[in-house]
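Encoded as structure tokens, the following chain is the form predicted alone, with no partner shown.
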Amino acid sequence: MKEFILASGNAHKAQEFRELFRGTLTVHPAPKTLEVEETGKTFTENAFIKAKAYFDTFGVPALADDSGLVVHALPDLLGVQSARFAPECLNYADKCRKLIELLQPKEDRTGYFICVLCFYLSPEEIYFFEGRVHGEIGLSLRGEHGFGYDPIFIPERNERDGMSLAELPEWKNEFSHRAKASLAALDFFKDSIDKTHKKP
């Protein structure tokens, strides 16, 4: 079983990865959280920067996640800056309300969550996996589960009930952007592990 340290101090992400990778990959919290300057212009660049920093510091394989919300009508405000959007807001609930306010005059409320995972095993062995979930921004905060922008994000589903990600914890565990990226990684590493075990 491959083991990684998580290049993040986000307890929510650590818990999600523990559940998503159970039985195939083991993800441990890092001994301490590093202050890594995310200077990349893309999610892939930032995931690489974080994973490399943790690998260089602790000398063991590292997993980094860079994710965010892309809103088509406000292309320059979120994206890789999602966590830093509206710095005057003290918490994500206020950030959500600020985003709803900015979208009031807009007709297009669509967007997507994106997650890029970087598995940094060594300088010669680095893998990236991406997942997305499309949807639209709701008119109010709904739901008690999830975190970040989950309460205002209504994912595309067959059930047109207007429920947010924060109201759909079981659906999110299976179909979210992070779940999709993690599933792609699991398939890759499981295949790699199986092939290794089959070698004579």
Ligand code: ITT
Contents of the next structure:
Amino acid sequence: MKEFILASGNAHKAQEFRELFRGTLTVHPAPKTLEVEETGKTFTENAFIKAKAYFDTFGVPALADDSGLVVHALPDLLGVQSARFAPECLNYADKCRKLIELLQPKEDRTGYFICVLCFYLSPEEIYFFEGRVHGEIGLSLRGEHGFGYDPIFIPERNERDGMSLAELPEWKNEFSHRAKASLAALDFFKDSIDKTHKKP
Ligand code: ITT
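Beyond the form predicted alone, can we have the form predicted in complex with this ligand?
Starting with the chain above, the whole complex follows.
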């Protein structure tokens, strides 16, 4: 089975990957969390920078996730800067409230979460997978699950009930940006996983 260390200091991502890759890919915690400066202009560049830093330090295959929230009406905020949005806010609940406030005068509340995964097996073998989930920013915080901007993100679903990602943990596990990127990765690695599962 393919094994990777997780090039991330975000415990919520680690928990989601445990669910997403259960029984398929093995993702171990890294021996230590590295402070990696995310200097890239795109999610792909930042995922690469993080995965490479962990591979170079620990010498084993690494998986990095760069993700964020893109809000169409606020193109210069969030995006690759999502973790650094509103630094004056002490926690994500406050960041969410700040975002709601900034969107008050805007008509367009739509946006999407994006996740880019970088699997850095060696300098010669590096793979990227992307997933997105579209939706809109709600008018208040809802739900106790998930993390980050989940309480204000209302995903587009067939059921138009206005629930946030923080109220939909099972749905998130199947249809989120991270779930879609992970499924694409699993599909790609499937052949080698199937082979290692077969008895000689
Ligand atoms: P690592 O770089 O160590 O993995 P990080 O939290 O800094 O951890 P990013 O640089 O990828 O991760 O920043 C992602 C930001 O987008 C961060 O502020 C998250 O809260 C937010 N985000 C990403 N995925 C999310 C999700 O599934 N639900 C809610 N917010 C999310």
